[in-house]
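As a starting point, one isolated chain is supplied in structure tokens, in the form predicted on its own.
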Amino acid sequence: MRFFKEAGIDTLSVNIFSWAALQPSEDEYNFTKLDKIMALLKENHMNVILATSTAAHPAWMAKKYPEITRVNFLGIKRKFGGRHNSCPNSPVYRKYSARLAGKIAERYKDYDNIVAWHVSNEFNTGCYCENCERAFREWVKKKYKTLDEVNRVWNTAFWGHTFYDFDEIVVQNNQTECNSPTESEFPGITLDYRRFMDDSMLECYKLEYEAVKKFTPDVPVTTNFMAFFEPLNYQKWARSMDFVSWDSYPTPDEDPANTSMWHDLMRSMKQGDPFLLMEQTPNVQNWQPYNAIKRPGVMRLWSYRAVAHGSDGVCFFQMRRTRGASEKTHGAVIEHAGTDKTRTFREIAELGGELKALGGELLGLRTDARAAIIFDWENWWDFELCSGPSRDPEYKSYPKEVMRWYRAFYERNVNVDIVSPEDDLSSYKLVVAPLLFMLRDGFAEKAEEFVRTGGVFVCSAYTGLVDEHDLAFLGGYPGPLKDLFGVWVEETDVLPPGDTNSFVYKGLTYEASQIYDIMGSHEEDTEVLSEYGSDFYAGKPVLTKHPFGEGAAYYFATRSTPEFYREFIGDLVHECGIRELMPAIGGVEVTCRENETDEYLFILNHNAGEVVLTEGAYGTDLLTGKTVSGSENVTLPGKDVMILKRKK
């Protein structure tokens, strides 16, 4: 507790892999150390994020119950061991997870210092045992109502897959129709079981909310993301949860803009509501290929870096390094060497001397952003699970191609949400949808609005194949969008890396490559602004506009390099009116968040050495004390943060 207090740490997570300690048996539950683990932090004056303790059951749960624990993708009973094991369909699992966390509400309801309660741990997916498989019979029978319905959704006359009876539905597996978690002979099916599954986990983060919100109700409730995890649908989960937290491990070499991406990601789930970064390591991560070291001042830049995107808190896993196990080797606050000398320690130390100074300062602050870049979940399954148009990862990969549109916007210092298909519209001047293969129904009919009134809509490459079924649309592609865009999409060419195309965009030559949507035909008021440059589709349209009501759309046909991006989105933020927060410097982020009289610039160099500040940066620093005039040239060390307060 003094070591933590020295530090600035003010809110513990604790109690997140108890239940062995918590339930020795059936009928006995021991809190005898949580009650002191409790006591001790409230005679501290330390906020408490308590965890149900959830996400590993105990050993004598899968001896008595073996039906608990997962089967696997190949098909394969688990036994005891590891965490994440219990099946989310098992009538045990979610009658005893429910139970206990009721039972820790209930005892520890009248704990003031209580800020938040942490539902199980990451969450993960993937079972394929018999209580699934009866749970996705009755999932699908609820859905689709008849088997008519279901052989039409599942186009089940393809290969002579005719169901009969709903109890012939079995579980997507590797015994089943998938020869890999990424290979479907039905996309239309598994992608239905993976709804099936991330509803099923769902429903049991509900049964643990509602056990604790009936003896605390007004404390917050959520449990932790991990960025870009597939298995779960995390924007529709939010709707679920209080507030958003998550987890932040990047590799030592990891872009920054993939971080910030998250971040923003996070973020935008709760309609721009600040969310909590739960967890980051202090130093050296344990589980990656190579465990470098966080170089110094990296922690501070980081934990800045999550707050100018939009997060409350700064937490860290973990706390004090375990003596055994596989995360002995995680970084900690407190080291095996028990002592607060370290590095790490005075690091950790000064942020949170920083952090009390600021005292409430940033918090609730909100992010302004008029742009948005859509990335649907059940996008991403059903692409993945598509057989074309290619089986190169690099190429198949969703979260890439977003990448390669907010990367412009990060380079430009540009504000920017990642919203779902379901978000509404309306508060942007430019949404970007990447490769919307599929588009679910209603969503063309809202992006046409969106453009009617005023708005600036781009899609790219492999849009609007299918529907939310995975049945492709009769009549050209992209599908409903096909009056938006004004184009129609007759073909598509993937060629191998190195095999290339070209373009000209305003006079510059850019590199065309992987996915080449050739267009057979466009409307007369669509606007070809770029063409294949060789190849039996030389001339035909690569970037073409569309007027349509007050705004316009555009579809880009193929994929290219960061300098294109940057140049384009750039060209579209400028006709959009949207502010880029400062003039772009390599290697320097910036951000923004506000409140009803003042913004907050966050700048900061992620460069070893030194950068200098020219126009843009002005207002009163809130970590020096210093006034930036904006009208002379102002130094940021290497890894270092400015955040610069000014009226609105």
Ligand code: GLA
The other form holds:
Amino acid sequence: MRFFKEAGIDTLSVNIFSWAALQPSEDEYNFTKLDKIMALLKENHMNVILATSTAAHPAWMAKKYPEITRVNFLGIKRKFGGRHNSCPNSPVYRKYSARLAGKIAERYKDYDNIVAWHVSNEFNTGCYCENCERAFREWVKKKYKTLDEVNRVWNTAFWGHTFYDFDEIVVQNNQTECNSPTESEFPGITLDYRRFMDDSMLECYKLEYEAVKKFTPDVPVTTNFMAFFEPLNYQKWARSMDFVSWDSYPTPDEDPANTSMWHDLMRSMKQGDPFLLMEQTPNVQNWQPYNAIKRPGVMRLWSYRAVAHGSDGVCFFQMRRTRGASEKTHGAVIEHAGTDKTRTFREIAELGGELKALGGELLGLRTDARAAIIFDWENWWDFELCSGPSRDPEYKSYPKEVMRWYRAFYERNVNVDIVSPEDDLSSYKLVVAPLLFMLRDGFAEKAEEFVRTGGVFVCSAYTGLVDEHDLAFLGGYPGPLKDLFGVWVEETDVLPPGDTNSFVYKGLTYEASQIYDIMGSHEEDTEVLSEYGSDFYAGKPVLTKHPFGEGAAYYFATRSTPEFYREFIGDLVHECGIRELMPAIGGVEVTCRENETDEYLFILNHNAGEVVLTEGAYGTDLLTGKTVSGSENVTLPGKDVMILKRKK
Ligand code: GLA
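Form predicted on its own already given; the form predicted in complex with alpha-D-galactopyranose (GLA) follows:
Every component of the complex follows; first up is the chain already shown.
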């Protein structure tokens, strides 16, 4: 407690993996240790994020109720061990996890220092047991009502997979349609299994949510996410959470734009409400190929980056380094040496002091983003499961395609949200929907409405091939988006790395790579902004603009280099009158958050060396108290940050 105070740490997430201690047998609960800890935290004026402890079930439970452990992708029944090993459809797991959450809430409900609930920990998925199989059949029955409909949407006539009875429907793993977790002979079925598994986990979360809310209706509830974690549709989960929190563990050599994209996703999932950085290592991880230490200043810089993108807090894992098992080599605020005389501790204490001095100034700020990128988990699942257009993981990566577009906004210092196709688009002027291979029902109408009323909408190659059942659109791609884009795609060419094409945009030649949509024809009023430079489709459109109502829709038929996206997005941003917060400087990231009267410009220097700032960098730096005018040269040292406050 003394060290935490010294470090300026005022909030602790506790009780994360304590199920075995809290419930040593079926009929026995023991809160002695947690009582002591809760009392200690209260005495020391610490805020508590209280966890429900249900991410790892006790050994006795696995012995007594073997149904509780999962069956893995290969169909192997797991024994006790690891974490995330509880079957989400096990009635035993559901009963005892919700009961424990309720008991904890009932016991500690009067502690006014509980600031949030932390349900389970990093929900994870993938069970293929008989309980799951039975539950899947029920899920399918509820969704499709009749077997005729099931056979239609899953196109089971292919290879004679027609179902005659619901009990012929099976789990989707290596024993059935899937050669690997990302390959399926029947993506429509596997896609539904993923949806079902995601729903199953979400139900477990909701049971605990209800259990704690019963006793503490006013305490907000969260569970910690893990960036682009594929198996769980976080955008859907966020709707059942009071606030979003996530754990950020970038690789030591990460491209800074990556983590920033994830932060933007976290902020956007609850329509711009602040989120919480629940975990980051203060210094070192233990599970990367090379666990380089965060260089001096980097922990501070990355902490402010979270705040710059919308976090209202900065937390660490782990507080004190565990003695045994796998995380004994993972960094901590208090290391095995047990002292505050470490570089890491000093850096944390400095950051703690700064955050304390900032007080509540930055809390609750909002981000005014006029541009958005659509990211759709279900589209990710379905595109990945599709056996075309390539097996190359680079070509097949939906997050990488999203990053091609995100980077352009990031490098131009434009605030951007990352939203779901189900979100309201009306507050944006520019929306980019990269690689929307699968279109949800109703999305085309929404996109049309957005453009009709003045929006600028962009999509990229391999868009609009299938509907939400993975059934191909008939009549030409991009299916129901054809009218909006004023084009239809007849064929798609996919060439190996290095086998590229080219196109000219505003007088400069850019590389076209990986995937090449070839248009069949286009509407008369579709403007062809650029054409392929070579191959048998030389002269065919590669970039088109279609006026639609008050706005316009752009189709980019291939993939290119960062220079092209930066240039093109720059043009669209200008067309839409969207603000670039500061002229771009390599390695310097800029975001802006605001309240009703002021705005706060975060300038983060990811470079090792100093940079010179001029235009756009004006206001009072909250960290140094200095005022800068934007006309004189100001230097920002390597790995340093400025937070410039100014009137709106
Ligand atoms: C996750 C978990 C923690 C811990 C860290 C290690 O984020 O939530 O329990 O395992 O990873 O990096």
